[in-house]
Structures are given as C-alpha cells and as structure tokens.
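Only one chain is shown below, in structure tokens, and it's the form predicted alone.
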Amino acid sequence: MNNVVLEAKGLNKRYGNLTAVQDLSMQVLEGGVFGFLGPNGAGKTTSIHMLCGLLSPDAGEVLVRGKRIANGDPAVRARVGMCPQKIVVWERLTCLEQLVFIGEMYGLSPSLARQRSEQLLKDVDLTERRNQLAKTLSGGMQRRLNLALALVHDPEIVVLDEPEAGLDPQTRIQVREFIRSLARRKTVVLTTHDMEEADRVSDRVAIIDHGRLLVLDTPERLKRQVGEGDTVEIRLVEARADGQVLAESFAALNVEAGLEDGGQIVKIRALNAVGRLPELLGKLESLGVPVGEVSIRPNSLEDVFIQLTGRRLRE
C-alpha cells in the first residue's frame, strides 16, 4: 500500500542555541514497519514526540491522514498510539485497571475499554497477571504492559521507541514477534539501535544525524549503497597505521580497502569476495601484514549507519 498515514512537513525544533530537529520532511506509508535510526542525541525522540502530537514544532507541520495532528482534533491524536522509551506504569493500578483506565480516557465505553484490555493483556502474555499491581512486575512485564498501553484505544499507527531497551533475550524475542503481527495490522514507527532487528522488521527506513534527516529508503537500496558485493573484516596480528598504503595496494585490485578499529582490522569490500579471497590474502602477504582471523559477510544497515553517522561515540 502507497498511502500516507502520517508526514513530517519541515519540521523545527530548538532549546535555546541547540537546535534539536532541522527541517525534517517524511512520509510514513500505510502498514509494515517504518524504522527510525540516529545516534543518540541525533533527535529522533524529539522528532518522535512531535509526530504523535506530544510536542509542538517551532515550524513546520505533522500530518495524520492529511489532517494536522496539533489542530486541538482529539480524533485526529487518537489515530497515533506511542510506547515510550523510559516505562510509564500507574504502579498502585492493577494492570487491568490501567488498561481499562486509559480505554475510558480515550473516549472508550466501560465495556468496550474491558473487552479491548481483556485482549491486550491475552495478546502480550499477562492474562495471568491482570489483577496484579505494576510496581510488582518485572521490567520485561512491565515493558510488555507499556505496548498494551499505546493499543487500547486501537490507534491506526504506533509509535514503539526502543521497545526492546533493556530487556533479556527471552522478553525481547516475545515482543519482536508481537510487533510482526502488529505490523500485519498498523503502522508501526520503529525507534532501535538494533541495526540487525530495524535491517529484519523494516519495510522503509529513515536515518537522521544533527536533527537532519540523511537518508529515506528501504533497507535493500540503502546497503547497495554503501557499495557492491561482500565486506571482508581481516583481523591482523599487529595493528597497523598505513591505511594509504593498503588502500591504494588494494585500489589496484578494483577493491575498496581500508582500517578501522584502530589499525587492528582491514576492511574490504569486493564483489565475489569467496571467490576472491586467496587472491585478497595474497596481497596482504605481499605487503609484509601478518593476518589472524577472517570473515566474510553482506552488507549490512550497520554499513550503512556507521558510515552516514561516523564512528564515534555519542552521549
């Protein structure tokens, strides 16, 4: 499906001299997962509370089926349902309690708002847990009540930031499957720094740096370009620090070559890198490089990532 559910239009937002998000324009098809990757501090929870309405932009717009989010239409806010990040739970509500609670806010009937949080708790495995207070759950169980939280009142699109923060392999592959089935019913607009899961889950995927949006694309196209064929990481016995030099040996092979890791890995990309490979080992002994351990793998949307938003590390 090619139609627009939800759109940034030059969205702006600043906090004194920091400007937070620099005229952002998107679109957000119907159905599947639109993934939302930056650094930290690259803006995407400011952005993500102006798309669900939360907060205002200095300028621009956001569009929920055409329709302005912040034009003071309750229906229009209602269609964008969000999961927060940090876990927000009412812990002397029971977790049934909280559903029905937020139901009614929402406009629900008593009724409506208890079959519809009867099914939510039954959707994300806390049926057994229904007449337990919050503060007693575990975090992962808490996580799993803050997504039944951002469904009841049955928005079209849903909002998830980092819904797998913080949690153990077993609750993070539960609420994996949960969001693929609510793909197969929403919109979901994904916030992750797992690049493997946003590469997996997304159908489209936005990545922004310094408030600015880079780049739009599905995640297929975004890795061709970071360039044909495979990556090979070569870890060598000693680190090196000539990375022209290898570069240009290895420029002579049509092949892109480089050092990362602070001299201690060669990275290669070429295509047919299997076939390739005595011929890629060859020129490193040529070059007097003692080499350790070898893999090969495809392109990734960490490739992508990583070379949009650089290496280094963000507070």
Contents of the next structure:
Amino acid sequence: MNNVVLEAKGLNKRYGNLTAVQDLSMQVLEGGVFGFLGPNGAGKTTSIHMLCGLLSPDAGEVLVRGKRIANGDPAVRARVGMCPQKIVVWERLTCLEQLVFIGEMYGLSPSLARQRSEQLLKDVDLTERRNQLAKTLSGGMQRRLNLALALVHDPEIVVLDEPEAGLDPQTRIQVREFIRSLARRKTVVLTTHDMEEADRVSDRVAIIDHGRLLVLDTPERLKRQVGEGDTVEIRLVEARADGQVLAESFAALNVEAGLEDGGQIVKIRALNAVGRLPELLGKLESLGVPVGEVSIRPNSLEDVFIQLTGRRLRE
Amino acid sequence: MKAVRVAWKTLREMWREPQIFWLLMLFPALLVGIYYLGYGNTDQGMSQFLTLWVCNRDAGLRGGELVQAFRGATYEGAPLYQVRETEDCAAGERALLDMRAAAMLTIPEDFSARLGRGEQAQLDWQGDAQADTYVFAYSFAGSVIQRFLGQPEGAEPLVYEFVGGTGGLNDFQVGVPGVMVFGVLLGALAVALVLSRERVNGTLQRLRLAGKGAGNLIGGLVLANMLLGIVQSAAAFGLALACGFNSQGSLWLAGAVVAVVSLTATGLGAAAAAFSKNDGEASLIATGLFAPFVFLSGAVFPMPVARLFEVGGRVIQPYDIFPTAHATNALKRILIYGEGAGAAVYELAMLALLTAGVLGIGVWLYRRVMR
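Go ahead and give the structure of the form predicted in complex with its partner chain, now that the form predicted alone is out.
Let us now look at the entire complex, which starts with that chain.
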C-alpha cells in the first residue's frame, strides 16, 4: 500500500519573472486519493502538467514507478491519465468515436479500444449517448465524457484537475462517487481549490501556495495541527481592534482565540466547544463585547490553510 | 498507422461541417466553372474579346471595303473581330475609355483618294497599350490590312506560330492550370482552422499525453488533405473536360502535381495555426499567407520577368521561391504543351523541394508553440 507510484523531485518552473512552481518535492503513494490543494494561481495546474509529462520542468524531475516521465518512454507517460479542468473533447466526434480514437492513439488495438470505450460509457452513464456528437451533449455529460477520455487506456494513475468545477449538485455527487470507485482500483491525484471537496475524498493532502508546497499529510493530521476539536465563530455587533487583549483573555481558559474579518468575527478553537459555549460567551460578556451570531463547526482544511498562510483560500 | 487514424478522424470532423467541407471540395471545380463562363465560350472565337470600333470618314469606297475586311477576318475558322462602325469618333473613344473596345480604327477622309493615287494613307489606331485585348487586336490587324492592300495569297507579312499547338486553345484552356493551383491551395484555410481548433480546444494536449503530438496530427492532416486534393482535382478536371477542356498531356501526372500542392496548403495552414488563437485569426492569417503563394506564382495572372540571376541557362526570378510558381509551370507544361515528367523535371523537382520546405516550416512553427 505504501509503494510510491509518482514522485516529484525538486520541481521548478518559471514563466519569465513569475515563479510558478518552486522546489516541489512530494511522493504519491499507490491507491487512494491524493488531494492537491491550493488557491487559484497557486501553481497546481503547472505542477500537474509536469507530473503528467506535458510540461518540462526547468529543474527537477518526475518519476513514475522510478522512471522519468519527461522525454521518456511513452509507456511511462501512458501510466498517467489526465482529465483537464476545461472540457476537452472533439466536438464533431461521437462519444464512442472519440474514446476509441484516443484509445488507439495510446496504442490499444481497435477491438480493445472499443471494448474499453463501451465499458467507460457505461461507467459514466453515457451509453445511451454513445452515438451522439459531443457538441450536442449537456455540460455535465461533456464533463463525464472528459473524465472517460482520461481513462480509456486504463492508466495506473489518474490526475483529475478540478473535476467538480462548474458541476450542478446532482452531477457533482455522481462524479464524486465515480472518483471514489476509481480510487479503489487506481491512484487518483485530485487538484482542487475546494477544501471541503478535498477533505471529503482525499486520503492524503498536499497544500500548495505561491508555487511552494506548504504541507503534505492526511486530512486528519493536518486538521489536528490547527488544534484539536471545533471552531467557534462569533460574529460581533461592532467590529473590534483589540485582538491581542481577546487572545490573552481566552488563553486563560486554555483556548486559542483571535479576530478575523476586520475585527467582525472572534474565532475560537476549543475541544468540546458545544459544552464550553456558555463559558466562552460569558468571557466575552465580561469583556463588554456584544455578541451577534454564533456558529460551531469542526476544524477544516480551510483552517489549516489560514493558519499556514494567514489568509483565507479565496482572498 | 496512427497518422491514418488521425486522417480518418479529421475527415469525419470535416464531413460533419458540411458547408466548409463542400465549399472546400468543390472550390476548384467552382473556379473552373466560373472561368468557363467567363472565357470558355468558343463559338464566337476571338471576336468575343476583340471589339473593334471603326470610325470611317473616308469620302470614297475603299474605307468601307477595309471595314468589310476586318469584319471578314477569321482565326481558326471563327470571327476575329466584332466590328462596330460609328460615324461619331468621340463615341468610339468613350468606348475605349470604358473598356468596351479593344481598339479603335479611324479611317481618314482621303483614304480612298490616296490609295487611288498610289500614295500612302495613314490609319489612326487607338487603344490602351497595357490591355491584352489591344495587344491581340493590334497584332492581328497588320495581317488584315496587308491582305486588304493586295498581298498575294500565302504571302502574309506575319506568320503566327504557337507553342505546343496552343494557338487552338482559348483563355479557358490556358487558365485551367492556374485555377487548379488556386483552388487546391485554398485548402490552407481549412487546415489552419482544424489545427488551430486542436490547439485552442486542448485536444492536441490529449494527443500529446498519448505520446502523439503535433507531428502525428499534421501527418494525419497531410494524408487527409492529399486525399481531399485528389478528389478536388478529379472534380475540377472532370468539370473542365465536360466544359471542353482539351488536355494535351497526362491528367494523372497533373493530378499528382495538384496533390503536391495540397501539401503546400497543409504547410501554410500549419504555419497560420501556429499564430492563431481562434477560427477568425486562423482564417485571416491563412489568407495572408495564401495570397502571395497564389498571386505571385503566375497562377492567376502572368508575372513580369524579373531576372535575379541565371543558373545553367535558366533565369531565376523572385517568384521561384514559391512552390506554386513551379506547380503552375509544371501544369502548363503537362496540360497545355502536352509534355511529360521528363520535360518538366526542373519544375517538378523544385515543386517537391519547396513544398517540403513549406511543410517543414509549418510543422516546426506549429510544434514550437506547443512547447
């Protein structure tokens, strides 16, 4: 289970003055879902393009089962299948035609390519649309076809770039289920800027920002780094600027507290937050702070990102 | 084998865009048809182009007889001139300026009198010296006048000889080679569209992931475009033959030349696609590349002689950098002069060499932007 299938070693990529990826080293283990997280523009797509062999790094190397992918054996490259974020289909080919075509491009025999294509169409629920031109499919169907195109050659590693982006809730659930079923047979690398999505489906998570890898661990361990327990967010009636005073007052209760959102929100991390809520609110009252709304939630990867970068993911 | 799959896929995609597909397929034939309507009507012979306005001021009878001589002049059994007699010389001059006349002949008042006295008479011959029709009208006029003045039968001052029996060909026949080059080269636009879409839509990236990049894609397009070129030329030659085109040489050899021109079109299309971000840009840039390859090749109109240097007795001109110039010349040799591959070996070799160059540059540019 702990075999390394995909490894990045000291990857660097620059575009002019912009450093897209800086000294990225990580290992993807066999099986399960590897979440590759980061805000838009963090360098995720550049990184996965290098991982798939589409882009040559300025420095470093990518190994698939210990073999270099860049400029290497096409068979090594074929071990990776990639589903791009953008829908990439041949609009004037039918679903079946394009699956068979790309299968043959990967070197499958026409009969095997057809057999796999038919099975994949079934898997992504497009069998009834098999002879329909891609341009006539709905957006959700096109996205499923996009996914099937990455799988027709039966790769060992499947890289999915923001697979849930732009999906309606129903299709999102379908795709998520498909990813889960896929992860039982293959290694899935999933890039996303949606922390909840990553938390739900990933076995291990790497967080990247400004082209640098910040952390890599299981979601549970990463969330524990932020603090055990839950996060309480208390929206104040009036914004405050004395974050330091608040932090010191709550430290006496053995909880971590701070101001966010321009002093509008007091954020507290605590074990058994529900049981301790009267105590926490009482502390605010004793400090003369009028309280508006209160919400309690478990720690999330978003909290991990905020702790690591000092800002929210979408800021 | 992969290139064959790409070619098949490309043809399928093109087939499913019927407007572009049929326009592309039938464009050379369409040009042949248009050319036939313009120049292929042979019943009236040269007279359909050579309208001669005559302003006869002669007080005697000889002027009228000269007019009749022009009316009766024939070439290859068909009338040579369409004569329009007028008493208003200014009207004739207006017809010249309006390009409704090839030339205007003014016969002076004393024409009969001077001839009667055995003196020289001066005829006034007007026209636009830059116009082909004027040049033809003027060339044939000398012979008509000499005959009118009583030259013995068979002793005409000028004898017209034409290369490879081309004297019997009308403009339609002469124009077919250029029309073929024009029509097939237009395939550059379709290639630019296909390649630009593959790049912009990201499907080329899918092929690259499969280890089959731009080279395979263009390889497939080369095959597809060659096949289209063969069908295009078959349709165009078929229509030309039906319209009375009389090929002097091998149509198979001519078809092979046209197929090579389709490779030039592929190269131009690839180069255009390398700089295009959408369909509009692809069409525009491909048109920009297509224009000099057609209009400076002599396919549409003859280019003036512009000697750069001479190699082995052969004059090298600036236009010789265009493979289409050699394709046009090769087609003329084959279709009009009735020559074989041996006689056209220089044109065929240059066509192959330059086409390989254009194709190589196109592939290089297209692959370059993918890195």
